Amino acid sequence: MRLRLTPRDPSYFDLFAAQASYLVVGANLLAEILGADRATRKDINRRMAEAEHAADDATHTIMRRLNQTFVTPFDRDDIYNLASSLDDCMDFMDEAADLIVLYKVDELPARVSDQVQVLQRAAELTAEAMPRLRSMDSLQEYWVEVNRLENQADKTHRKLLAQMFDEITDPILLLKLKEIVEKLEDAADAFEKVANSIETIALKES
């Protein structure tokens, strides 16, 4: 069943706050999907695909609305980049999904499991800040923590890195890996440029 976006008639407002909750669905698919079995893997990446299909349709929604209205509540640029930047989270997030299943990878690494984890984090933040943009009121803090979940995923991912090219003799098997931990640093970069073009909207907006 496909994710619908409520309510009909939303506004800007609505809609990032509609995608910001699509990215925590995402996170949590994530999560879930690193313990699972394969056959079980293959129902959550659809589920993941199902989300990332929904967050599609509040960007389009977004994007037929700044080409169709000339009124809006912030700089056209600006909601053009916080959409953009809103659905390559979900877009990374979403590949990660894939190319674990369609690479049919057993195990992952145990450091896979805290790069998930950190967008987990930065994915309940977004959401709970999206609201937040109406008022521009309390935002500081979100942009500041994700920006150091940011820094956190990159520790991770250089020890990552290193411990799958000092373990892993099977060379097939580090490129497969390798390939998943760089979109999940992907979408941890994401979700930093998504706190960036809040920061600039709020400074401007202040």
The other form holds:
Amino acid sequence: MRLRLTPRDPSYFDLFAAQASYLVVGANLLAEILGADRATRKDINRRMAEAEHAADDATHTIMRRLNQTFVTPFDRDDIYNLASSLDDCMDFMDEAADLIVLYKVDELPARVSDQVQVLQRAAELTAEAMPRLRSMDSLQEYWVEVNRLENQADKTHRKLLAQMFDEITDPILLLKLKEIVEKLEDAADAFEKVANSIETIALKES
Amino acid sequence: MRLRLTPRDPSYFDLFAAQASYLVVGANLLAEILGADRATRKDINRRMAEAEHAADDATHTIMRRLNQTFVTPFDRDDIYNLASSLDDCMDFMDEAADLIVLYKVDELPARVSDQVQVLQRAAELTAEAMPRLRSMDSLQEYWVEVNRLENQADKTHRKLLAQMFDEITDPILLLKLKEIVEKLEDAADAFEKVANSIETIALKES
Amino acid sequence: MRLRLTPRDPSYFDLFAAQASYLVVGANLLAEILGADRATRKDINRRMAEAEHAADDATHTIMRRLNQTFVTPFDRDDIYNLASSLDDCMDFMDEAADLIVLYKVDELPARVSDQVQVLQRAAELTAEAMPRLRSMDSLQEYWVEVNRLENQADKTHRKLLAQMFDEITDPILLLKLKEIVEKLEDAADAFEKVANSIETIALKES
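The form predicted in complex with a further copy of the same chain is what I want next, because the block you gave corresponds to the form predicted on its own; please supply it.
Time for the whole complex; same chain goes first.
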């Protein structure tokens, strides 16, 4: 069964809101996967793939419409950038979940949960902000907060890296974990890019 | 001796066709390099570097013309994106060949051949599609097929990664092979981006 | 104390010049960090972070102005690309310094100095070129020379990689050094992108 969060004849606003809703689903599945056993992880990963496909459909609908219509609520480039960076958030979270299953990593360092919690919060804020794009209402607090979260994610990431290189002596395990935590950091960066796109749109409208 | 596939006063269409022709050359050289011994590999890698230079020249000619002329057959951004992503295909294939020589990897896992076969097919399809840009004729089957190929490449890549992490115990060899197969996956992604650029152009014209 | 190289009401030209000045500071700090002991490295890294913040402020000022004004000295996209690629130069140099401290790497291979010297030269040339953007005066020698430097950086990078894989047997040390030298190579690429942006601007004006 496919998730469906978008109405039949959706507007750009509906489609952005749908993209962002899938991010909340994705971030929560990431949190779930951390504590799960191997068998359950595979199942969670399948649900993640479903969310990623659904988000991808919303992205394609935006891009197709952008190429076929003249009138857009914001600059075409800004719509393109916003849709792309929302899509990137999902892709990086999906890739992280995928690698956890693919690399059969049994236990993840505790700080990975901190990384994922930041992603969950960023996803919620993003999903809450999207409906406000119509009215441009109180968007500044959203982008300021996501920038703050990204800074926090960055610090956690650096501490985690230092700790991993200090404590893990198996180079192959280190290689696996490094790639996973980097995907999570990439996801945090992508959420910041979403916030920057929103800031650009809001500044132009003001 | 330099390869030369472009006429004296080429159009954008000629230049795109030239870029794509070098991709066929590059993908075939990649296939050759897999089965070759070390001495032959160096020689093949030199021919790859020649193809990369020639493709680079075509890219620069497109970019220079784009900056100096007002009339373009498609949107400037779309020409830029198409030329850039054709260039990326070549760069990633060249880098993969380069790393095979640089890292002195004697034997590559069997699935690497599957990756390269997909690149050969994507390159052929791309080269066949470029001349059809003029008339916008039957381009859809091209981009649908390249998207399918990229999905296939992605699955092969994931299986290959899982297998490598299961079977290879030498971490330095693993590090080398991982980087090579990732370049090949990057090349497959770049072919998909070319197909997406073509889709964007075709949708706007329709 | 924050570095401040920009006047109170700066023009785009002033802001690009400021961004480029921080790159000179950053490249010199990178050169300093190589020969320093661990305690001094931390201190140099803090000064690098200050330079990075200051460069970031200049970038944000450019982006904000771009979103709020209609009249720009060059195409908006070109201003955006130039500011972004100047920012990337700084980010990659900062990340390299950061990893040297984070990974507690005691000794770096001799060729890393060659990489950093190229970055110092590229940064100086870039800082010297920025004030000439107003008059478009003798910019071609700048971009030709930076392209030459990037080619040189690329060759050094490849030799360094081959040497590291030949000589280093500790996979974890290899993993650390590889990431550091790749950030330096990314910085050299970013300087080339700056030069390409300048070339694009100059060609359009000519």
